[in-house]
Amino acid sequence: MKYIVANWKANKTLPEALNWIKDFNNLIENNSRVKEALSIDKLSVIIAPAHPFIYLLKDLITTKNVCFGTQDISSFEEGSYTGEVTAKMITLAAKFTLVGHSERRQNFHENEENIGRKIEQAQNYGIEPILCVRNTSDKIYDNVNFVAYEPVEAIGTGKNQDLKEITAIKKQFAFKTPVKFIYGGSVNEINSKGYLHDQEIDGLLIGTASLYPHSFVQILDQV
């Protein structure tokens, strides 16, 4: 199975998000190849909108193997932590969460202690963490099943990393247990096919291209 994650980041108003879902549903309904890939467990789609939208959107998609995730999660369970969104709050809506995205590490100064606690919180509430790493210096936690490799130089730059480089980096991580290895970094409908057809890559983390349902479904169509 290939896992495709749509990371909307800090984009879209609620009307825009609702329109995206409407267009996405229509595109899926009219794409027999994507529908089949979803139905036979060849493809899994994870949509990660902003936190305020997730409960409003989660019931608008009923297609098999399409679910929602969050872009981040609190390292705290509950309490006096103003502004935090906890795993306990979103467990009924999210099946996955990104943890340790490079933009969180850079812009919000997240460290390995924060990331480890977020992984623990997610798992305590039945949410699958997708650990984002920038390079082999970032810690790989033994208890994660999904690792998203996102080289900083490729994120939002339009300079996606070469497939051979990615597979070479994967070997350097030397995972202690089997993980789903996902690549993210300037992936779009033009360059995604090569990644999706490689046995060493289990999926893609899509940023900018996921903001446009037509582009996103074109990526799904290449699985």
Ligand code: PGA
Contents of the next structure:
Amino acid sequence: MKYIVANWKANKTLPEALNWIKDFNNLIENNSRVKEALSIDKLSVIIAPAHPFIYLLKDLITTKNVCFGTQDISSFEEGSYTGEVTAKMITLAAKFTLVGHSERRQNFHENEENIGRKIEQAQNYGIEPILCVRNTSDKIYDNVNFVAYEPVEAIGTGKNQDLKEITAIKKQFAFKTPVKFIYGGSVNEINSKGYLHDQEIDGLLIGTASLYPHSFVQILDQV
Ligand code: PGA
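Instead of the form predicted on its own shown above, give the structure for the form predicted together with ligand PGA, please.
Now the complete complex, all chains and molecules, led by this one.
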């Protein structure tokens, strides 16, 4: 199974998000290869819109192996934490959540302590955390099943990392438990094939290219 995550980041208005879903559904409907890959559990697609959209979008896609996730989650369960979106709130819509994306570590001062609590909150509410790490210095939590390796210099720069380099770094992580290893950083429909056909890479985390349903579905088509 290859896992492909669409990370929309802080992009799209509600009408734009609805259009994306409409186009995505049409593209999938007309693509027998992608439909087959989804139906035989070869492909799993996770769409991560901004929080306000998730409950509005979740029932608009009914295809097997396509689900929604969030880009972040609160490290608190509930209570007086103004502005927070908790695992408890999103559990009915999100099967996955990203945790510790480098943009959050950098712009919102997330540290290993917050990240550990976010993982715990997600797991307590049946949401699978996808731990995003920048390099081998970031902590790998023992109980995570999904690790997204995203070198900062590759994110949004067009400088996707070479497959050989990624597999070498994967070895350096020396995971103690088996994890699904996902790569992210300037993946698009032109460079995605090599990653998707390598056994060491279990999936892709896609930012910019995921904003365009045509590009995104072309990536899915390469599985
Ligand atoms: P990018 O973003 O595909 O635009 O490089 C990836 C990410 O930050 O998840």
